[in-house]
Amino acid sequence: MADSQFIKVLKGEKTERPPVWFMRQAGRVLPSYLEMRKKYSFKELMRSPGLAAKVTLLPIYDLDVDAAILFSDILVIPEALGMELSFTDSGPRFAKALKDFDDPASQLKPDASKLHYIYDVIDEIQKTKPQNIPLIGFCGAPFTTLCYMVQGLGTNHTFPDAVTLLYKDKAMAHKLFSAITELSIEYALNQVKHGISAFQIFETHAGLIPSGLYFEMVMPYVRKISKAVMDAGTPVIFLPKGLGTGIKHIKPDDADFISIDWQTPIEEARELVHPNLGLQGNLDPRLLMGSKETILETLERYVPFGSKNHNWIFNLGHGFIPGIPYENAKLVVDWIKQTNWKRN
């Protein structure tokens, strides 16, 4: 893999222009994609070894980006955790929520048992991509997973019984994401042992709490996370959308690369973040709703920034949503190929 221009860049080797990958590009915006869930329900897609690897490889041959992300889903931690889960059509729902118990943590049974066949999947994986791809394995961050678990549903982006919860019962809080970190670190070390290349966390929704209270309450599980990958060799990368200016506050010790989101701008995140982490990301997936004009003219806004910062990955702020047309997406990874990055 040592042709690989994401592996290189998180090794902090200089290249001639970014890696490219996407959140959230194994679906969504593929033909191929959506011609597969005419046969298949999310589910079955994402716990069969041979479909899961089909999907997460789409988008290297659809796409051409640069890494592969493992097809799955945050929620597999709550399943493992104990907690009923089904996919809708309006999203994630879990058959009892845990704002609904007056002990909340008494309704985990953690079986680890029940992420095997994401192993299986990263396996598959492993036997059938190219040999120049890297993998990229992930969870969700313990804010994020709790936001769903206690809500139950993931229709209501607000979750206000998840954040009362920080306010209410930072007791209870700190069990649930006690519980929840415990499991995550045996998920992505597991990861690690089936050969992924990087790892990323997820916390999509830091943005619902002040930064000083994520750091105080969250925070310090998420370097659990990060701290056991970062040990076993497999670079971190953290995305805390939402998180604004707090973001001057995570350490290289924290991550290798933060995932800065589309309400952030990128010069202004560099200026921010410490200098030894790299950055990733971050255009506003919005932007591919917009007229190839619009997409080039704002892609052409960063290459004065891609020209002297060598350890940024090339992203969006957050993941494809649905309707973006699927020629708008490879435009502009074949544009971040093609394009005189003016670096010497």
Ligand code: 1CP
Second form
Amino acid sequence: MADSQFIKVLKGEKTERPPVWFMRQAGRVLPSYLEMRKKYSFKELMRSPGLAAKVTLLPIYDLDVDAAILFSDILVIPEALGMELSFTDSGPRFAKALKDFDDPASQLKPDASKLHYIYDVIDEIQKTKPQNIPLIGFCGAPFTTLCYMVQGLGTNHTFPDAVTLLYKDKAMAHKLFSAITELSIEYALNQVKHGISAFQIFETHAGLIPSGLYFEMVMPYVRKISKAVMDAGTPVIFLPKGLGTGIKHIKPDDADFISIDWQTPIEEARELVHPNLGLQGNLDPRLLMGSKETILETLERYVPFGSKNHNWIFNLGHGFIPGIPYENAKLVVDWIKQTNWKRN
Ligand code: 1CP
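Could the form predicted together with coproporphyrinogen I (1CP) be given as well, to go with the form predicted alone?
In what comes next, the whole complex appears, and the chain from above leads the way.
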């Protein structure tokens, strides 16, 4: 089987164009997904191997992207650590938040078997996906996962109790990071065993804390997860959203590719990030609410960068948001595939 554009780029090979996929490509914008959500809850979709595999593959058929991402959620790790989780119309919510306990670590009861249904989902995807389409596995990075566990919900994206825990009780923060990391490694390696082609670590809320604190307290745990996955032969993409100029301190041992948010121009990110690390990103998803002309004009600005940089995967700076017209997402994929990238 010939490698897909996505795998070639992850391996450091030259291609005629950048590969393209989108964060949150399955849920949120596809009419076919929204139709399925009328019949099933999010939890029903993610827990049934048949349905989850179907949703995972919708963007392959509807958008023609170059990779599929497992349809699941980063909050399955807290759930497997013993925290009761529900997905409400206003987002995920835990029955109890760790901030309400004197000894939060004592609340955790790790049970890795609670993740087993996800490996059945991966098996079903492998059985049903087109051969040349790679599957991306993922987990949340330890700080973002901790944010939801401590605060209990995500409606307020400042997570004040999670952030202050890093200053008030470093020892407790380390205990919680260790528990998250240990289970995440087991989870990631099982995803590898079930045949994922790449693994992305989502640190969506890195920008809530100073990058120095991030490197001191969180990065050692990220490194443990990525090292385990990279040692198992699977490439790792790390998304540290909002880390700012901190991206220049990420080392080739920490990941293979760094996903860049929309705040940093991709050319500047290239200057900051270690040359042995590839880049992913970084279109502002909200641009896709704009007119076709505005979208195409912004996309054209990527051509000079893309003509010189082969180690780049096209993506958004963060995930799709509800309300983006499906046609605009498709416009981006078609444009990436039809553009002359002037590579040689
Ligand atoms: O109502 C619905 O249809 C459910 C919405 C939804 C979906 C589609 C949630 C609830 N999770 C997901 C799937 C999901 N989540 C995927 C699968 C791929 C895909 O959708 O295409 C992935 C990779 C995630 C990862 C995730 N979940 C992150 C990290 C990445 C990111 O986008 O920032 C985070 C922070 C979450 C938490 C979460 N789960 C769901 C929501 C609405 C949220 C965000 C809550 C918040 O902070 O507002």
